[in-house]
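Form predicted alone, single chain, as C-alpha cells, below.
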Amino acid sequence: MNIPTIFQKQKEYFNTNETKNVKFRIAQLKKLKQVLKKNEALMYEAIYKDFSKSEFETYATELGIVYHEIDTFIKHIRTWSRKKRVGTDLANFPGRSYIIPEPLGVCLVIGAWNYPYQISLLPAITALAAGNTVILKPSELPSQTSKMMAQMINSNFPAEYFRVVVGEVSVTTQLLDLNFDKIFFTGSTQVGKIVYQAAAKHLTPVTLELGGKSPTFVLADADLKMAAKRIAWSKFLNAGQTCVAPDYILVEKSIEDKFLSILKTEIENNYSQEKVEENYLQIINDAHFDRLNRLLEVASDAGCVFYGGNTDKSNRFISPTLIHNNSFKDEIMQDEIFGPLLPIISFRQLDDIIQKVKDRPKPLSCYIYGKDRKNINKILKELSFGGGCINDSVMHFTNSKLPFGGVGSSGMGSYHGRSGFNTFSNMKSILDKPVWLETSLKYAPYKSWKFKIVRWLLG
C-alpha cells in the first residue's frame, strides 16, 4: 500500500467517526501497550543492534515512560474528553457556553533516532488518544528500532487508523506534500524549519519539538557533590544524545576549581574511558562519530580537554569528556552538541553571564544548581527557554503533568499529559442560546440608549 492511498485511507476511516468514541480510543490503547509488552525482548534487541543501549536503560528512558504515558490516558481521557462548562457574559444572558473537545483528524509524526521508541511512540499514543489517526515515521538511522516499530504497529492495527512508514528522506519528503490535519516534528532546528515551510502550503498546524544549547548554572552556594552526581548522569545518558541534556556548564568563578575535582570523581566511578558498556552507549552512527571527533580535536588542540577525550572509532565510541577554559567564541559552542562532551565556562558576575545567553537563541532547557532563591529567580525571570530544573537535570521531562516543548528556536508547541492531549485536538467553542427572549439591543435602529447599555454591558 503506497503513502498517497494510506492517507486517503485514514481520511476515509476519520471520517467515520469510529476513533471519536472514547471507548474505542481506550481499548486501543490497551491493545498498544499489550502489543509493546509482548515484543519487548524483541525491542531491546533491535535498540541494541543500533548503538548498543542496554536493556537498563532502553526501559528507564523508553519504554518505562511510554508505557506511563499510556497508563495517563487510559486513566484521564474520558474526563479530558467531556464538553467544558464556561461562563457566559451579560451579553449573552441567559445563554449557555461550553467547550468540546474534538481530534484534528489525520496525524503524522516524524520521530527522531536518538530515542527511537519513546519520541516516536509517545506523539503517537498522544494523537490516538485524542482520537486521530496517525502516521508515524521513525527517524531512519537506527534502522532495527525502525523496523522493529514498522513490525509491531503495522501487523496488529489497521492502516487505515495506524501506520508506520520507514525509509529514507525521500519518503518524508512525500508524506510532507500531503494535506495533513496535523504535523509532529521532533528533530535539528535546520529540519524543523524545512517541516514548517512543507505545512505552510496547507496551513498545517505543526508542534516542533528540537534543540539548541542548554546552559546548566553551578552557583556558589550549591550542593557540589549531588550537582556534580546529578549534572554527569544527565549529560553521559544516552552518551550525550539527548535534546534536553546538559549542553554547557556555567559555573561560579570561586568553585570552579572544586566543582571540576568533584565532577570528575563522579564521572571515573561511573564510566568506562575504554569502552561501550553497560552504563554506556555508542554514538549512532560514523557521520555523528566524526562531527563529534573534530570538536573533540579542535578542543584538544587548544589545550581545553580537561578530562576524557578517548575515543574508539571501530566501535563508535568517545568517552565522557570535560573541556575547560573554553569561551562563548569557540566552535563547540556555536550548535547543540549532542554527543558525550561538556564545555565548561567560569564566570564572576551573574548578571554578566545571563547576558550571554541571551544573546543566544532561545534554548529548550535550562538548568539551575543552588540555593539562594533570589539569584535562582532571577535567572528564571531573566531567561526564556522550554523547561527546566532547579538543583537536578532532564527529570521535568518525565513530569506528564509538566507540558514539554521549545521557546524560538528551541521549537513551538507542547506534549505530555493533558498538554499534549489539547496539542492534538481542536478546542471546539460553543455558544447555546435559547429563542425565549431576545432584546432588541443589537438591532437597527440604532439608538442612543442602545449604545450606552451596549457599553456597559461589553466594558
Contents of the next structure:
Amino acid sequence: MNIPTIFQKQKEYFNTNETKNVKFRIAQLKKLKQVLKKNEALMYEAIYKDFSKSEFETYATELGIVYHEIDTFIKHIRTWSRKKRVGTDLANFPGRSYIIPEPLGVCLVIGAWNYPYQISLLPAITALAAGNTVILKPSELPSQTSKMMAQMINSNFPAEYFRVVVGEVSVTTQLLDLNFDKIFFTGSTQVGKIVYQAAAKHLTPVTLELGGKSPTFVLADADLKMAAKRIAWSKFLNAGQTCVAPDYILVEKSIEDKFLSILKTEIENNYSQEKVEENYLQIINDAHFDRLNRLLEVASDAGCVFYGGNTDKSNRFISPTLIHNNSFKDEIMQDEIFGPLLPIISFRQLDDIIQKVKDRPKPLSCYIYGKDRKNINKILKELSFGGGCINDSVMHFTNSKLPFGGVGSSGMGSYHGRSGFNTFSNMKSILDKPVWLETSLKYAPYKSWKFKIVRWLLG
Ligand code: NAD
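The structure above corresponds to the form predicted alone; please give the structure of the form predicted together with nicotinamide-adenine-dinucleotide (NAD) next.
So here's everything in the complex, that chain up top.
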C-alpha cells in the first residue's frame, strides 16, 4: 500500500470515531504489549545485529520503558480522557465550563536511531493511547531493528490504525508533504528545522525532540565517587549515543585532578577489556565512526587524551575516552558529540562558567553534582534547559511523571505519561449555558450603566 493510500485510509478510519472509545484504546495497548512480548527474542536479535546492543541494555533502556509506559496509559487513560469541570466566571453565570480532551487525528511519528525501539514506540503508543491513528517512520540506520518493527506491527495491526513505514530520507519527505494532524519528531536539530518548515505548510502542530550539548557540573563539594560512578554509567551507556548523555564536564579546578583520577578508575572497573565485549556497543555506522575518530585525532594531536582513545574501525569500536584541558573553542565543543568521548573543562568561578554555557544554544539536559543548595539553585535559576538531575544524570528520563522535552534549539513540546497524553490531545474548551436567564448587559444600546457594570465585572 502506498503512503498516500495509508494516510487516506487512516483519515477515514479516524472519522469513524472508533479510536475515541477508551475501551478500544485499552484493548489495543494490551494487544501491543502482547505482540512486543511475543517478539522479544527477535527484537534482541535484530538490535544486536545493528550495533551489538545487549539484551540487558535493550530491556533496561528500551523495552522495559515501553512496557512501563503502556501500563501507565492502561491505568490512567480512563481518567485522563474524562471531561473535566472547571470554574465559571460571573460574566457567564449560570453556565458550566468544562474541558474535553479529544484526539488530534492522524499522527506522524518520526524516530531517531539511537534507541530505535523506545524512541519510535514510546510516542506512537502515546498517540494511540490518546485516541489517534499513527504512521510511524523509524530511522533507517538500524536497518534490522526498523524492519523488525515494521514486520511486527504491520502483521498485527490494520494499516488504517497503526502502520510502520520504513525507508530513507525520500520516504520522510513524502510523508511530510501530507496534511497530518500532528507530527512528533525525534532527531537532530538540523532535520528538526526541515520538519518544522514542512509542518508549517499545513499548520500542523509539531513536537520536536532534538539534541544538543548537555553540560554536567561537578562542584567542589560533590560526592566525587558517586558523581564519577553515575557520570561514567550515563555517558558510556549506548556507547555515548544518548541524547541526554552528559556531553561535557565542567569541574571545579580545586578538585579536578582528584575527580579525573576517580572517574578513570570507575571506567576501568566497568569497561575493562573483557567487560567491554559484552557490555559495550558499537558505533552505529562508518560515517559516525569516522566523525568521532576525527574528533579523537584532533584531541590526540593536541595532547588532550587523558584516558582511553582506543579504536577499531573493523567493528566500529571506540573505547570510553576522557579528553582533558579543553576550551569552549575546541572542535569537540562545537556540536553534540553523540559518542563515547567526554571532554572535561575546569573552572574557578561559577558565575563565569554559567555565562559561558548561557552563550551557547539551550541544552536538552543539564546535570549538577554538588551539595551546596545555593550553588545548585543558582545554576537551576540561571540556565535554561529541557530537564535534568541533581546528583545524577539521564535518570530523569525514566520518571514518566516528569514531562520530557527540550527548549530552544533542543526542542519544543514534551511527552512521557500525562504530558504525552496532552501532547497528542486537543483540550476542547466548552462553556455550557442554560437558556432560562439572559441579561441585556452585553447588547446594544451600550448605556453608561451597562458600561459601569461591565467595568466592575471585568476589573
Ligand atoms: P536525524 O535528524 O539524522 O534523523 C532523524 C529522523 O529524520 C530519521 O528517521 C531520518 O530518516 C529522518 N531524516 C534524516 N534526514 C532527513 C531529511 N533531510 N528530511 C527528512 N527526514 C530526514 O537524527 P538521528 O541521527 O537519527 O538521531 C540523532 C539525533 O537525535 C541527535 O541529535 C540526538 O540528540 C537526537 N535525539 C533526541 C532525542 C530526544 O528525545 N530529545 C532522543 C534521541 C535522539
